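Below, in structure tokens: the form predicted on its own, a single chain.
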Amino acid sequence: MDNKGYIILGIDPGSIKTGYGLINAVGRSFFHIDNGLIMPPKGLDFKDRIGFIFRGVCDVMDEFKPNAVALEDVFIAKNAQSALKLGHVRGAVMSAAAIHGLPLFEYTPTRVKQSVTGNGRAEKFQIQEMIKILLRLKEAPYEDAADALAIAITHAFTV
């Protein structure tokens, strides 16, 4: 990392909405660039919905031009056809950044939450009201950007 920075681009996985938060890394502070949802449209076959996410993950990747992308790693879902739909939609991040040439690293939630709030257990509500500290937003993003924000940060955290 130089003192242009370094971008880093996370996601929160989710075939319904799939969030992402770009955050610029330099030295031991980060600046907030961009954060939203990539959402299909309601009524695409999951293929089809699979096929958006990966277009739109592509998509902010051409914008932004991150150096890394940081991806929560699979957790164990109580059930099995959650854990596959996420699969396929980590699979299509993955794509994305390998096409790209994008390193990818991945976290677990507990150690995202960690990270981020001091607690690995901590609510949904507690990660946005930290990430709206942490980047000094006049608002805390929508839960699944937060998410995708504190993933980022916990990879700044790391670098």
Contents of the next structure:
Protein chains: 2
Amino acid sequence: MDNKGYIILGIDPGSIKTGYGLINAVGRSFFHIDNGLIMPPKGLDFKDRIGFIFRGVCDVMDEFKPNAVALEDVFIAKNAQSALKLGHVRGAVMSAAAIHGLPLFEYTPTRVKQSVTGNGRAEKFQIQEMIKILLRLKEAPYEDAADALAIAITHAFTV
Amino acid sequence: MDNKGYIILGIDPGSIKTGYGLINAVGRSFFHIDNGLIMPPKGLDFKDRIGFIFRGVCDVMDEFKPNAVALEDVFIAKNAQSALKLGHVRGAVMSAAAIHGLPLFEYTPTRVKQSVTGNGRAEKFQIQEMIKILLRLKEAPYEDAADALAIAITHAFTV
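In place of the form predicted on its own, output the structure of the form predicted together with a further copy of the same chain.
Following is the full complex, with the preceding chain placed first.
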């Protein structure tokens, strides 16, 4: 991190919606660049959803050229089936980081909530509101995109 | 599939060892091209293991230019943790197929065993022996590579 900034791509992985958020960390400040959702069209096979998410993450990396990727670490999955699905998405994100030669950092949901709101058990809407304030946005981003920005901010606090 | 052949890359995914096997299906015959194991070095972080496997699969695709990928479908995972790990590897393989524009087909272990040995509950060593015979090899391949060849052959039977 220096005066030219350090662009962090935060990712909140999910097979229905994968949130992404980009911030530029300059010294001890950070600035919002972009955020959004990667949502495979309904009706795609699961394997094609994973390919869609992989390409979507690659597109974001190609467009914004981040210096690092911050990914939400795994919570205790409810069951083997949801763990398996989440694993596929995380594997696609890790593959995208690998092909772009980007370092990847992982943070647990509790750590992310703690970093952004001061409360490791914060609700989704509290994250959205804090992201709006911290990044001086006019509106709160969508839940998963707000989570992705929160993950990026968590990484900014550690570098 | 025509007289020029149809190259199938079979993959048996695993975070410790990922087996791969390539065959060329020409008419109703098939020929062995190559097989092997992608094994991330010990001591790598899990996320770096996934990146290593992704790159390894991409390298095999770049070298042998398969027409299709056949992947072992998910067995009922023992628990959420093993499902999560397997999901990551499968996500990396799906990403590699996506970036190479390759169609991907999935077959359950039972179907693969049935196709190759006639017994859906065949043991690993029986698969190895049948692969050796079917592909006219001097020695049986390693277990996971033999499984990958069996997955490729299963796909050859369906096209």
